[in-house]
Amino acid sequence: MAEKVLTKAASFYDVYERKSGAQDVTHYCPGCGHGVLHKLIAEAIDDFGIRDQTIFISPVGCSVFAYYYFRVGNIQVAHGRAPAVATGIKRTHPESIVISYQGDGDLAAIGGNNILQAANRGEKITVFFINNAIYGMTGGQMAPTTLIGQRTTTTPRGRTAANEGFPLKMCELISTLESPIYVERVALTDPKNTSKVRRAVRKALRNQIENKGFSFVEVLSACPSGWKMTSVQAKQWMVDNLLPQFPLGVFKDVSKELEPSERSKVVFSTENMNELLNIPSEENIRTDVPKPLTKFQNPRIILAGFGGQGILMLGLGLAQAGMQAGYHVSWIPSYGPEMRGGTANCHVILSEERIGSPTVSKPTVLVAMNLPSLEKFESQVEPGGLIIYDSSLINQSPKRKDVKVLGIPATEMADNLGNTRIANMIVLGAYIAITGIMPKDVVVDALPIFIKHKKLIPLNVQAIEKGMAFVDKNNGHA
């Protein structure tokens, strides 16, 4: 306390213009600890020269109007949420000094999880926690820190452990976490303890100035109105009752072990966006792909099989290549009630027109890779449609006579290529060969987009070619 004059800090507004009524005094009750803690914080902001960088978060509780007083950036927030809001503003403005100021109801009851999580994340903020063992603002109800036996308006016969549990000890809780760097409980009682509060306030702010981490200062504080006592009695009550329950002291301090660092601003950049977002920038839509025969135009396709057969991948390949061939496309995996029992299916539409319903109720093409899929979807296929099925796994042919049917031993052919999982690409080759919906080179161009392992691309090309060759040999171009 080296200054030669102790007076109203410059970090308070000269006139409290946001306040109605007397604009030179606070709204706090006589003898209330909030005012004293405000003074200690404002004095520290002055002394550290951080007024321009400070953002003060006013909670819900008697300090809801702290923004009337502090000449800094002010945010008033919902009950208990100050640590979450503090997280948001500090992450966006790491150069700022963020003070989260909360009462015991705000911090330890409704916002209990918010404070624990912010502490555990090690948000680089400073938290001042006024513990007055009561809800001041709402007229003296029980707080999570209310003492056993203490009468409040909602514990008219005194708090009991059986009904309300024991007082919550936040310093003890928070100091068990790894991230916080400084946790101390102090008390606004006599001048000696008050000077410890002053030191703690400054330390907690200095930690943030030096960009070190999460600091938490619990301040035991009198609420003469809530406790229904005079200010002087209230101080004594704190000494007699609160201090024994809430021991003072440093619960954790690793701040000395940490090197100070710069609080740097977030820089907004839009450089290399497409590359960073993996957005293609080169022309990838062909306009020269010839149309297929009318009966194969605008296919609505259901692809179905069991998980592991690469059904979704097959659909994806069709959609990707279809898009590059210049079609409107949609791909949707089976969703909702359909998605049970180990079967996998997806709906793909390639269309020359804008696509309406992306789900396929009456497919013009069915690709069935196992028997249950064939049985389930065969009847839904539009007359004149196309059914392709894996004849190495399905040993009965479709019953429908009004559709075109192609059985292809895709799994067996894939085995011959040395990889069972490539059966899906054999089917893809067969499909484009029968329908002429797009040439092979469009599909080959599309492969690197949906095949993650680049090593496998030649094998995929081979499989597509095998599928096409099978059609040419057995079926002819339809």
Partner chain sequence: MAKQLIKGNEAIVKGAILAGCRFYFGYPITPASEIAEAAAYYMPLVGGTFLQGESEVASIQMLYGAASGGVRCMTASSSPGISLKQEGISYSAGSELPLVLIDIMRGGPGLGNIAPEQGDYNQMVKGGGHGNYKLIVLAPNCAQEMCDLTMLAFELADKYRNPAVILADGFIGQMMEPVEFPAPVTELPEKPWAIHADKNDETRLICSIELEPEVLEAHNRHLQEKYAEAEKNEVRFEEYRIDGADFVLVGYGVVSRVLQTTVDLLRDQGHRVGLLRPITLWPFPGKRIVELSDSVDSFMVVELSNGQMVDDVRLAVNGKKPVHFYNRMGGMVPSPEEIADQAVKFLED
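Please supply the corresponding structure for the form predicted alone (the preceding block corresponds to the form predicted in complex with its partner chain).
Partners and other molecules have been left off, which leaves just the chain.
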């Protein structure tokens, strides 16, 4: 006689080790629909046998908690950007099953354009949209789907059409586009409707398994905490208020008209890749570059200053020269609100081994071209590290006593050469001189790659030499 055993879906972790606090329970409030929807998705993943192929995209809001629970691939993304990231993942891994899991404050607000464009392109992903008509995680603010008259922390007198506009109906919007193949709205209210949610989840995933196109399932869900109700009251409020405003049903379904097709893995060609990315060919990579002293090896560098000081170009130049010197390199820029006059910094890593992450949280080298940058990053430099600062613009020395410090009047020296914009190259010359990370000729050979105006290359070479000479004269080789 067969025995039916009810267990947690295998697509859930047995213990939620990624979660702080009690690791055998979820974050979700009593009556919240997220947990129920998670269960339905996990069971479908198990039944379809796609766990090892599934990649979950979870953005800001309660949706982000999926990372703790689902035993599948998972990428957490910025607010509203799940469809954009899902697009990139699906296009590079078309054999995978990509799920974009989003709430109403995420998908319909800051992510509104992202979801419309992904749907309009017909990206072959599955989107589960949880609509509870409120920002549930961040304090109960009004969402794009908040009802007329509904009170939230940002609409204490109730939402009005005149002031905040009408609630957005995402199924209705998306179903007007040509590319989506399946658009349905369902609700987690009672067993009958929950059964329809289960069918919708499976249909949306089946469409992707069969490589048919873009599927969008909107799930009306309760948020008792945000609505300040009991679970029972919240379910009834959904029936009385949400369902009349957001009618259930299939808004578009052309999936039966499409034939299943194979989800084949993309094989990318590396032909001309090095040339396209300005990566030096093997014959152009130097193998005779001497190693610097141990304390200067494998540097993790933060370069910072005002926009317009050439901070990002300095980082690019250092990374390009590093490649030609045979290092593994990475470079990540960071802008302030304005490109010119605002703040700018970048992270550069030069490593003898492959680089796991390009971000630098504990730099071994800091180059500060203005006082705000010195004040911001000085404390982050590892003990025994190096701080180089522009003493022309910074009128105080670093306070740290456990790091090596070089103050160089880079801007003044550049002005004397006739162009203040080459202060960055003076600093580059000083850095390679004090650390011995690479010889001058490697840097000079890299200049034509990252400097657009070739007539300025001789001046940049002169600036590098001035920076090196300053170290030789005032500091000596470290």
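Numbering follows the first chain given and starts at 1. Rigid core (definition): largest C-alpha set, two forms, superposition within 1.5 Å. Everything numeric in this text was worked out from a predicted model, so none of it was measured.
Once the core is superposed between these two forms, does Thr435 show a C-alpha displacement of at least 2 Å?
Yes, because once the rigid core is superposed, the C-alpha of Thr435 moves 2 Å or more between these two forms.
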